[in-house]
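Only one chain is shown below, in structure tokens, and it's the form predicted on its own.
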Amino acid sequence: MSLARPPGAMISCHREKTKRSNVSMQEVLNTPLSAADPAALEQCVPSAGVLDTLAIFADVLLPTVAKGVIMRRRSVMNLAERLQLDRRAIRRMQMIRSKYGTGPILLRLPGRRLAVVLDPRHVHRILQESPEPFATATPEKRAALAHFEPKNALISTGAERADRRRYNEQVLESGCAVHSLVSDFARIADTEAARLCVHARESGELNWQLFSDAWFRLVRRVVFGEAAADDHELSSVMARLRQRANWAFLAPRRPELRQDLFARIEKYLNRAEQGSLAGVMAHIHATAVTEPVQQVPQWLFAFDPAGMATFRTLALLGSHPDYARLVRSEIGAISEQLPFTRAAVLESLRLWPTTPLILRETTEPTVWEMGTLPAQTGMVIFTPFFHRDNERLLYADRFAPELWSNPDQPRDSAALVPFSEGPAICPGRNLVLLLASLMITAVLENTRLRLKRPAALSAALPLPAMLNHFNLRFELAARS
């Protein structure tokens, strides 16, 4: 099998009372970020007032963290969906931008200095200039991820980060739209989708529990091989560690549980089963600092939000039948490019980002139009604001997979970053899009889905700012 390069992005953006304009990525990055007045470079960027700081914390940061950044909390997700807290967060960010301009805007919190990003140009700059001077290894990330992967590339620095990043990219084949094991992965997706549809018909509906079970069977087989297909205990240990990681600094670490996870992973890596990532790892050079075992938990962690995005994509297709027909046209195609399916997954990730907060840490003073930021300032990119900014994006609240359909179209001044971007872009981006697309087409080959819940999800209505994957329900019909 072979897939085309992953679709790029074409974005149409508008500002009130201004003409629409398209700006290439290079133009965005070349835009001067310092003000004409040299005095601006001698002062710190503006700080949010006390009330605005509290509002950002209450409406944006606290709800996002409460939902579970490392592992979603079902009860909080239910409440957040009912109250549409993401819509409130986006409105708050729009109000802050209206008051403070392009930003960044500094929040002075006890014991921590954070800068909230307000301008798409700044998003691109920060991500393109990672990890120096915008490091990925922030204190918050280190505190959370150290619970289950203290030597992972994402929270490493310097030569260790470079080596571990290199290893991840080689195993995951980050630069390739199609992993060399695509035929094995497609076979796995086919069998798991068929099994899932049988179980869903027996239970009378397709829900998140059934889909999640099938998805993680696929993940374990892809990462470790057939021997791990039913190793639910491995996933359980991982889940317990991720639940603790949600609390970051506040939860004591469980080194014995973490070691249990590493031992289970190492057992499968030693097997190096052909047709799995473990088999690939056996042929990738590891140095004294690579720590292959500790790179794997990040993949297992990342595949959870990937499953959420896949399930939400099925909901979008179930409520947008015209586009679902395009996706169905890719079933059984000789060429496995699946461009419509990939575009639908990317659009799901735009509408409901699974990484709502992208965090960076300045390693040196940085200069902006409105002043400077000192070193060791945390940079906060709230992705739903940039993906669903209905004051500036014509397509903010509708299903618009055409945004991702042409890889040659330049980006404009919007910032659509479902997998981040730049040197620290998610190394599993292409693999996630591949597996999600294979699973979706395999499910649709076995059945036709009708979205039961939420009933309000419709092509005729603005899409909600939050879609709780836990509550999605589908009816299944026989394949026709």
Ligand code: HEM
The other form holds:
Amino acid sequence: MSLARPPGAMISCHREKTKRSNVSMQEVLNTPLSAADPAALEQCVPSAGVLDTLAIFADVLLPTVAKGVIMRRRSVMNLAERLQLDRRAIRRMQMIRSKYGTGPILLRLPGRRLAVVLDPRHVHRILQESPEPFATATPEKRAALAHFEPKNALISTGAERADRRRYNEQVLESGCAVHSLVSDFARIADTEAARLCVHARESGELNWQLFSDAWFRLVRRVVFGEAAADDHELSSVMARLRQRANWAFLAPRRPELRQDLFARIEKYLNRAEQGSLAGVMAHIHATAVTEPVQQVPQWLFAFDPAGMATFRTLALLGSHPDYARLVRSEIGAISEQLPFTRAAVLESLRLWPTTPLILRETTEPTVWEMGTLPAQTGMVIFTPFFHRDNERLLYADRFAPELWSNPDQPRDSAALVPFSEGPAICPGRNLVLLLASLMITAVLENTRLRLKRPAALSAALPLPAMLNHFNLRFELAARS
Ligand code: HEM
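The structure above corresponds to the form predicted on its own; please provide the structure of the form predicted in complex with the ligand.
The next block holds the full complex; its first chain is the one shown before.
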């Protein structure tokens, strides 16, 4: 049996100790691989007891899935906010860690082997070693995403995955902080923000409905060009497919609706409008397996959480006036790097990660401090636990944009991974940060915002574990 482990990794067996109490991180880090008990490594990692499995399911997995992993359900979000379910989920994970130690631990579920990750170092290892031996294509993700993009990079494997990933990276210019179409994108953000502020003034407030209308207009123009600016039908077909995708295995597929989506996308790709991603795609080599049309639904889908994060950042700036002044200093910046604004968006994503579950599937047996995990084990990384762990992170519940001033700094003791990391890191991250920052500075150029709801969001108080974007409301004043 080949047992995958990171080169030079230090592995030890803390099985007995961790069952009794918290293991000191230093202890684990200092124990060399040579000290590992080979017999223990032959054992499977510990399983959570039945009651703990039920508690993780009820407090962590069920509410996250019920809120809508692919498309948020407003009614469940409202309920989760009222009951503070996110705080309860983080507390549950802390209790599990104090009982089981570094993990990972297996859940006792019928028909599916799932392991929950408890240690930031394991998060880094899993993400750095994707897609082999930790595959991005898990059965749950395939079941959900196949509703609208069965040949997308995220749920592909082997050579097909590598080619589709390469294509995404080239179009989205993943390695560049600033996309080469930045001047087109800045113009689009300026016009959409100005239009949004007019609509918000007419309505007497800025709310999610108005913001998301403007944001998706921006997204369609960025992805397809001016011809798609008012193609609400395209967004509505996408939304219908995403609602079904929320149900994953449980909802029957709608191949005719999916085909309709692909035909609409293809029409715009054939136009290849200059100044849009469709225009870029016309110049990027596609092989027999690339499936360019099926890479686009992921972008359209993922721009929704990008809009949520942008709107939440406006709320953070509304409640942190000192930092908002720094962001305002970037209005109309020449470089378009907008470092203060980008850091604020990243911080909004740390505080309220829009990908709460990062899932992986082991492709071979893997070795951990507490034993081994067989192939075909689903690995669950619940990001709010790692981002908001107030037992370990001094900044857990406050706005700390300074964390992102050097995004490449090693953070072994924490796992802040809103865009994942490693070879499968979100290839859209720089584009998201750029567009969000352009939209924020363009809105602030047009108006001053005062956060009306929630009134309790304040620099003086711990930030809530959940910020329901559907319910954010702002008052507008003319910029002095
Ligand atoms: C707030 C906005 C976004 C966040 C937080 C985000 C986060 C993530 C995360 C965590 C993953 C890894 C998922 C996994 O491994 O299961 C991912 C994958 C991906 N994202 Fe994003 N994303 C965002 C927006 C976007 C946008 C706008 C695009 C495209 C324009 C995009 C393109 C992709 C693609 C193509 C993948 C698959 C990468 C692969 O499997 O190699 N994302 N994203």
